[in-house]
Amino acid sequence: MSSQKPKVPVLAGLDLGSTTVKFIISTVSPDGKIEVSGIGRSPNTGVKQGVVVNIEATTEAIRKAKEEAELMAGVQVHDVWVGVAGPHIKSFDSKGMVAIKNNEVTSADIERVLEAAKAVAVPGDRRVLHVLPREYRVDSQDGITDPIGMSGVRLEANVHIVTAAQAALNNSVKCIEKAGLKVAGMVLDTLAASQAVLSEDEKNLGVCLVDMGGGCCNLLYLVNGSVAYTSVIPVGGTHFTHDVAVGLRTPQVAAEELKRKHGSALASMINESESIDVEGVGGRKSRTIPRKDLADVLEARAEETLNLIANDIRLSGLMPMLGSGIVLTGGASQLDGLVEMGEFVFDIPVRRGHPGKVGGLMDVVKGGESAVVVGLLLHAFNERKDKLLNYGNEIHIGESLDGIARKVKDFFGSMF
């Protein structure tokens, strides 16, 4: 393929999951619609709980997922937006204050106040991923979300700063570059997912987004439309699979299959008479067991996981602010009965979050496991909006000049 500039702007997202690497490619139409044109998935053994533990395996998984997505989309991509997750993510609140130039708040003042808030002592081995404004204050008036154009002397900002371990980021970047890609930007997984699955009303009312992945559950709390707190619980879908493998004495691969096809988090929802075939370990014969036995194993782990999440919500102190409850997304949230059990454990509304807000091949990204990659596209679009919407204007000018020259030539040609 030639390396000339594609006709339309192309965005790519990469989710380095603990079980699967997902790569997504989309085009952006001139009216600002994101159209998914390709997605690639590849099983991955090189990441544990969101952190790279094997460079070779991860690089290979990225390469496979990228090739699959490029084949489907029919384009080659060179840079990609990457989701970051794992127990090394730490976040905290900070404040900044500046004097307002010319007594009217401009975007330059906002940049300065965010810089001031960012100027906190972050340890050398950590890197700031996001500075997320929670609210602004002009003189003594607080609770302002967008202060541009307001009159005053002093501008203050309350921000939430998300940091990640530099070493963990370096290892991810190394894998991505070895797979022949450049990193366009790094985004917190749950922040990306929140753009794909949450409505504006939910963000404003207060919501806790739980991204249940293979290695861990990542939590993001949004209050009054902005991020208030993030945390990580080191339990995920692979723990469910492992329980099934041990409890029913079956290989991991078969356990994963059973969990996806026949699993349920509530044994009471299962009909007593249903039975399933379970593969034996090490060449032993497969046997038939009641489907309820599988549900019993999963129910114990589901209850434990949901209780850990409920405990995290209690400790955050934000429970009274979560007006629209909890949204579960990610691959592990697809388990039947999980939402019903959640309503019982949390005692506040629970729903499953599915990615929306994009067009194109929607049927291949409609599951919760695609929330992060779809969110990465939305985040990338918001960051680069002006550039993407003005993309190719210089081409059109060039083409139209060529066109005029040709018409003039034709006109004179017909005269003589």
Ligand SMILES: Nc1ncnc2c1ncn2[C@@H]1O[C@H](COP(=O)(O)OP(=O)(O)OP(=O)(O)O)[C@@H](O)[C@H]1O
Second form
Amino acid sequence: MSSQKPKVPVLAGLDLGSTTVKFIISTVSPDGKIEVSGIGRSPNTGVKQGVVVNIEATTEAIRKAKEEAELMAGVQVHDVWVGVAGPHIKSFDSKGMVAIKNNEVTSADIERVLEAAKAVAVPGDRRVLHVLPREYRVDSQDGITDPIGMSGVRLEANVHIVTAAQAALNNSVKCIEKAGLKVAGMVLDTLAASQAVLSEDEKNLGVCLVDMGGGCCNLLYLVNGSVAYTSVIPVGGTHFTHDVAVGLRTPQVAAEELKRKHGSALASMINESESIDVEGVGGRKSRTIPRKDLADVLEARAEETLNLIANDIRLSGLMPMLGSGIVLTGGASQLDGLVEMGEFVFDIPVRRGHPGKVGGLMDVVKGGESAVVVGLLLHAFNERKDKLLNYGNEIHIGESLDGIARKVKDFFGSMF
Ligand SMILES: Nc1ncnc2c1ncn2[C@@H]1O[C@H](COP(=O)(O)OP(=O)(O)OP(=O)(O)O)[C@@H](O)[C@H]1O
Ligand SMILES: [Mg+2]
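Would you mind giving the form predicted in complex with the ligand, to go alongside the form predicted alone above?
To see the whole picture, the full complex is given below, headed by that same chain.
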């Protein structure tokens, strides 16, 4: 009988993207494996550069994405982990110091020292999202990553603090609650994405992760395995599409399709003989033009965007510490030729980052635009590991709706 089926813990993640709201659902197996079981996507005009500008539109987009994911997964979720991004994010270094109780560092001492580092003056209109440890020092010994069990009298922590505008967070929470959900936690978008696309080696060697979204590029710098700096560049895939629409005199929707299907950031890689059909605006007839013309438009914007990123890296002062180079992810990173152009512009290794480290329906979340939602699952799992792995008794973060589950199974059975 359905009621006797063991319930499995469920995790859900929500990315309020500027072009698309994404909702992901996964189960967690008893051995701690995260299996993606559903994804929903809904185009949204209510978010600009990571910030809600229209509550009604965003609520509706969340509802749609959630329903789509729930139907696919066959579960209903009530709590969701949410990604946060945008120009209102600020981050800075801070320090904390405490006396070690009983001369041996315990997790309670670590909690206290992080609390002390957090006790810096943060304006009332901002909220601390993360206190990310960079290194600890016990008495005069520095460079410690895990001080638990070490002997000493004084514990210091160097941390990186990420803050967000309270008003922006409130508006996101408002939309999520109106869509019938509770916020389980809020996570910096790029911090989540870093968990899905970067290897431990890359983080330790130093890397700059660039989430190229629709409205902006969010950057996260990791040095010695921890976050050292964050920044935002207000250019994204929408600007590329806009350029194509203006440059080739075609509607936005047609421009978006041309960019995805035939676009390239390197005009020199396009064969002169290739041509494409371009829809006209305002009822004008469609025209056939060389595919290279499309690449010329995209190349200019790609070069400018990558140069803005290169400039940000220079200004960060962290260039010498980026041994693993740059990883591009997010929907807009999928433009053909972008990585090749990056190799020229940055002069350090560049690769495209695809989400991984989870199982289940990987086919539907393998693109860069899913890096944040997949990362939210990994982040949520790490935060709630103890509870999730000991769910035998009472922890059910989502509820299995067996009726829906069966229907969806039939639906997929008929597809594959
Ligand atoms: N194959 C592709 N080639 C080029 N661009 C693409 C491709 N696929 C998606 N994009 C672009 O990626 C962008 C959407 O990416 P993503 O879903 O990561 O953004 P978002 O999360 O909605 O926005 P943001 O992170 O800025 O809030 C769109 O501008 C889209 O045009
Ligand atoms: Mg995004």
